[in-house]
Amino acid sequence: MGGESRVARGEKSLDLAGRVRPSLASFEPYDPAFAPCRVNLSANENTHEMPAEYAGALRAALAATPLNRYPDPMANALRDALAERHGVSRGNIVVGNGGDEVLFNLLMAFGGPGRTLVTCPPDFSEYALFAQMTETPHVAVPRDAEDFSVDADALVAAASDAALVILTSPNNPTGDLLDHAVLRRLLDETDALVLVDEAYVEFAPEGTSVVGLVAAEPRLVVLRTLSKAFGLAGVRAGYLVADPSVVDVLGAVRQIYSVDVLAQAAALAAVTHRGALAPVVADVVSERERLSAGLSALPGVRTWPSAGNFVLVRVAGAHRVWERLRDEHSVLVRDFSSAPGLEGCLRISVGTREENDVLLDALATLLREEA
């Protein structure tokens, strides 16, 4: 019997073809394309040992969270840390499974069919991903090749008649930052929504943020997330800014429970003890700075400013230079060489000083091979 094919043992098939959404069609799983390795600076993750006060604080509140009961669906003692944090009130918050759930939620809320979408790639390959996903249509605004900057004009012009708009400040992966003046331009020339992504802001210069312009601004909606320069990727915590009338349609439209009690508890921890991270911040602040030299010195090297916990390279041979780097030095970047805007570009994360290190002395040894 075990020989037997499905067919001989008169077993049925299940031809999903037909059956799945053909907008969802072409889709394959996520795969980030993740290795075991010695150093891994291919997610943007904070690889830096967390102070002994912020670590106990987070230990402390998972070690007390009782796990028979369901979460409170709205994480609502987090909104709270969160609105303290930011100078709003609980109602401009809403909470979820990381950034990605939240900017799901914002696609399927108000995307759709009829219902444009505007971004500027090089950017977050999720933006495109979830327009597909819940059918919306997307419309890209190119950055310039030479130094990743937007075309204002252009920008404005696709947003006319658009239902969003995203922006990405510090942008990943080039790490450039939104000029407060195309923000103005789009919010006083389009009825558009605008999300604008600050994922990596804490690692950005004092005054990047656009979060207090929420408050005035109903159609402007600002993403943060802990999985950064909180150093919690693992347990999956964004928010968004945004107004309560924003926030209201999102929290009717989420997925119920989406944020479990320990994504809770330990999210809620790391926002009360922040003061804590500030050592951290800036650390990977002064090792991106060192980072990006040490890679600029070395022969045939390009690299962009950055004002994020990574670095975009561009190197000939970027893929092969991608392989050798995890095959025979066991450290992992994240490649982008055939991506749309970036041929010839790797991104690196920042890790530590000795993580940092490693690469440098990796690369430099394969640029001198590769000559």
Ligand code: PMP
Contents of the next structure:
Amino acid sequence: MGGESRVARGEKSLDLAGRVRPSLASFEPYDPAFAPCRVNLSANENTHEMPAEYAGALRAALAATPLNRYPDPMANALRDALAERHGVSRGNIVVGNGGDEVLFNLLMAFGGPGRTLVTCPPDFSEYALFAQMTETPHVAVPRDAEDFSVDADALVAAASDAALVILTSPNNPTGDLLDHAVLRRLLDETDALVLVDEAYVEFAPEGTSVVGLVAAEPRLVVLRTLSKAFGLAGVRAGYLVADPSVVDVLGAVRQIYSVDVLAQAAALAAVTHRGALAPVVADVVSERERLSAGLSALPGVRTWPSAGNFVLVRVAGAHRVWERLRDEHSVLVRDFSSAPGLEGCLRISVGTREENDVLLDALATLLREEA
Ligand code: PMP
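Having looked at the form predicted on its own, could you now put up the form predicted in complex with the ligand?
Full complex below, order starting with the chain above.
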């Protein structure tokens, strides 16, 4: 076969080393270690049954949506409904394919080489991932190892020459809330854009959200999602509330059709009928408190107070406990035990009363056996 090329000989193989953009070369596909289970409390979804009015409005909106037309790239009807929700204008809202997309776009637009991002880990892992993807230098101001509180002085100092700060309230996975005084200091004492990620804020006490400050603070950006309280994790719809100048930049860099017609229709119906959600959210919150109390009562389990729809626990042999819950009880939670600052920790999403009872019983049995 002397002079024949490798392609002609059918020996096609692609050596990717050196071809992949260097900043991305070490990346691996996102794997939250999902496994199909009887009870899935691993992804902070809303597993509660939705009220008939809300579910019916969503079904009707989806059924009435033609699939042959491109989506409105500006998603104006949805932006108007969201603007009305927050008492702002359409020009203050940019939507995305989940909060993930708007987070990525924020890093792409306002990060990049030479523009530092500051975060307070342990927090949502995508901040660090998106910083790396967009070649944004990342400075971490770690939370207190015991109570996960933020060191305000260290944060303000780190933010003094940063382009962007991301704070999460309630924080995932620790469950604690942003102290508004810390935000005030960042806005007054630094020049950074500050993103407050409020993905879980509907589960937090009244007065937690800082979305009302956006009108007066052009450097404040607030992230919201329909994946949690609204029960639409599968739809992929999230958004930012921000100054119109920030919205314009993000509107210009986003994938124009990233929020498809079904997502826009479902999200619009959900936001319009959000009044029906109040009992569901109240039920999640009361289940969170019951779950948390049940977990704290188990021998050797430490919990932290949470304002989200999840509870972080620390337990001896956490990885093994996680594996046994999955394999012997078909209960899936999230294993953070090898993540920095979260040694021995598992995150348990708040499910329905029945799901939470299955988890509590399984964990009690398992801890008895491990003792
Ligand atoms: N922010 C935080 C803190 C989250 O935990 C999540 C999802 N787990 C998101 C943003 C993004 O959610 P989504 O892309 O589903 O809107």
